[in-house]
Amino acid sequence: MNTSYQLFIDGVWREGSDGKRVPVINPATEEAFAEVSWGTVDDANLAVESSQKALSGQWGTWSPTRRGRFLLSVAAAIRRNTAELSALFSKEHGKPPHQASSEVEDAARYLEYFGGWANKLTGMTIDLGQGQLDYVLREPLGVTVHIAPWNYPLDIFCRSVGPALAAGNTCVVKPSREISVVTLALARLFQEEGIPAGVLNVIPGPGTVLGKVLTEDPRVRGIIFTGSVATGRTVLQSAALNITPVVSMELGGKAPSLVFVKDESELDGPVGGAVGAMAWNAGQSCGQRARWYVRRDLYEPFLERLAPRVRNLKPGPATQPGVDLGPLVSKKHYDNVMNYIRLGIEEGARLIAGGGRPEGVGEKGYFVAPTVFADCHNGMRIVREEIFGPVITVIPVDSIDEAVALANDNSFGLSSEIWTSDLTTAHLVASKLDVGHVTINGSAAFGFEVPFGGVKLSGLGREGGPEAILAYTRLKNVWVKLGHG
């Protein structure tokens, strides 16, 4: 083993209480390159205890301005360490270098944005008439628990920890069991910049064990979760035991893209968007545009342009130059995506690109060739269920109303995309899509200054934008009778 990583609890690095360590696997080589301490129930209790104590310690004396400046200093430290973080990230996750460094920058931007918000939270006074004073205070929730996923560990860590700390809360973070060492490396920067003991704790470990004890702890006053619908239901049940506020839950998506450009001359944009949806993070994104509804006269030209561009994508390990997409995160997830590809063929979809393991990557690594299924319909499981890999489905439609109806015919409601040069169509369709996030003629604005989150089984709450930091606060009303009598 090259490197060992420990838990970060109460301002110090320590082994798990039972001494257990697990290997960290490079998904491109299937070889262990490090090991990480595994947290236990005792470690989780210690983390919550230290976070509870920190609320009334040094952290409680920090002004909002000081909290904001601290987050700005961590953002600067992240940028100074971009090369080291990106290299570790690529090794642990498999992301190509340009994608790894992009996420490192996203992490810094979240901290900058919410650091700027820290001293702008205000209360209010309410006029109840002469002889009375009524005012409203905005206070931190208290101890917050952040259960983070493996697909964007740095991005999602900072988009929730940033506003939580800016508002004066303390944080216990449980990273994914698949991806944890890059999160611990990020926590070290918080420590080096002087975060008080107990304000931030990071404990990798088994989700079924640590997640349960953290979300059922009555000292926890805010829960943030990103993951599967099944686990989300369990988290909600745990939160209900103590009526613990759930700040946000992002539970996945099956984002539709509606292609209604004027004619074939405008297909480069949506075709490029479809290719990018598979290449970025190897399709392991909740907001991936996985369902493509294309107007029938554009359908075959869309597929003719799409297939060669998909075949030209280069899968491979991050160490190779020119790689467009890396491996999937784990053997378990690789097997799951491969099963969906087999299912799509069995369901009768037409395979026009990919369909298995790519050529030229050898026998090691969890690589999947970018895969496109055509001639699909909404009843297919590959259309209805979240695959979370470099796989998209394409469906012809005869009208915009049909496309909207099919797009909404899904249990998820996170993101969607519209391709059209007609502004009236764009805004009307945006208003009809049953999702939390719509983009038009491209895919952007997934966070920082704007709210991001879903409806239906995609979850609740919003991350990003002013609404996010307000969600990490609670209101207290104070009434005063003035004078005597």
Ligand code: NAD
Given for the second form:
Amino acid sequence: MNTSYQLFIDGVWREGSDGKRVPVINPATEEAFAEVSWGTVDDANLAVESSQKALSGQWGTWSPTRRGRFLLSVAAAIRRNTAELSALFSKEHGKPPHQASSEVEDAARYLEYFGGWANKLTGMTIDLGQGQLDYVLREPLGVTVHIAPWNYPLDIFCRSVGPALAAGNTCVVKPSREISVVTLALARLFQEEGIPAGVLNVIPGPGTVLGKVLTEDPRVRGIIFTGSVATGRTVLQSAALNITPVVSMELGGKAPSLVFVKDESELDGPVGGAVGAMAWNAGQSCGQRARWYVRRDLYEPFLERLAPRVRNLKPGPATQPGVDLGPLVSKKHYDNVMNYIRLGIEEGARLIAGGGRPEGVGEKGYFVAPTVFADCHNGMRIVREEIFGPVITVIPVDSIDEAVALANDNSFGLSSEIWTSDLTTAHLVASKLDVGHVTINGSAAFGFEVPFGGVKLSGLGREGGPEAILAYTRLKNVWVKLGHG
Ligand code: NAD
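Output the form predicted together with nicotinamide-adenine-dinucleotide (NAD) next; the form predicted alone has already been displayed.
Complete assembly follows, chain above in first position.
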């Protein structure tokens, strides 16, 4: 396997301008398994320059149909390379193989969905009366900058680069410090499928430096940011400098799940959902169901069923068969999550499962045991703040109105869930939740064909679905006086 990765700028693999390289750490072993070139301000400028040049080069002559076919061919290449991409991904991120390959599949699906859209974008004509023609052109924005987090790097790469390219834009992608080489491996597939030079640039490097330079560059005409609220605020300030359109800003979440099933016989679904909230991506998901509001008569039965299933989850390295969840992505993040677990105990929550480092994983690796805190309330920081690890909080409630009020009592508004067999309750609650995404009796539909995004501190704009691709275009109105005199 390749153990040395370079920047991808202007269709060429190259070292950073100052030759710096940084180690790539496997979070399950804490050992470096590769190194990656580290981009500089000069590299960022070169990337934007090449993306701008590419707009009027060969790329500009590609028809929408050709762009769409190209994205479909990259999607097929991703599928052909699933095994290799997943193995690298597991090494860099820690995800167990089934979770890594699931995200590789998601990446391909985004490109297929948006590839299909490429030749379906239209403008319009507007009737202004006799002797006049008015038409509206739908054009690409131009150079777009994509700043990505580490938790779903392939998924997030394709959900924004896919529509950007489908609509005819060019892209400069800055992956996160923790996860960059799998993104570069993905870029190699775009290159092998024949992307013209400069249309896609991928430049790992220091976030605060490159992020600032890229988002403050007046040549950039679209910013797509996924990450934390704090960085999101900085990006908005940078965008304000040149009034650069912010296509979308996908920030954090602290999703509530409301358990209002008929009786104990229907608890299997929500209990499985709570287990998944800790196991999937080790809880490092913006849409993680982190706050469980359970009707009081179901509360103890819910916890009794949940505890043994959580204790049975197997944390471990991706190389071990049968692992349910991997390590957290970095030492910094591991320390952060462990601090929240200590805080939960200090705040007086009742520990039902987990609560520290799991047994049997040895001393190396950023592993955290799936952790359930019960008897929580909305005043606790572990309920209010995004922990972003395999930790959930459980709270008893007396009525659906109380559950909705508590669910909405949070500064985030990304995702949410309700468990009930009562249709009226389900739809009424869906209409009252102050979020961008509601699921009923399960968790799915986080993108592709449907809009995904948040309200409040969770961000702005939507990724996935028709609205997403329209946001990567701008409108130009053209008025014509017909005839003379
Ligand atoms: P982060 O904000 O620390 O970093 C995100 C990206 O911003 C990284 O690439 C980083 O290098 C870059 N960056 C850092 N400083 C910058 C600056 N000054 N200007 C521009 N860019 C800069 O976030 P993270 O820790 O990588 O990701 C975790 C966060 O992302 C969580 O809050 C999570 O909820 C959120 N997230 C949201 C979604 C969603 O769809 N809503 C999806 C995934 C992750």
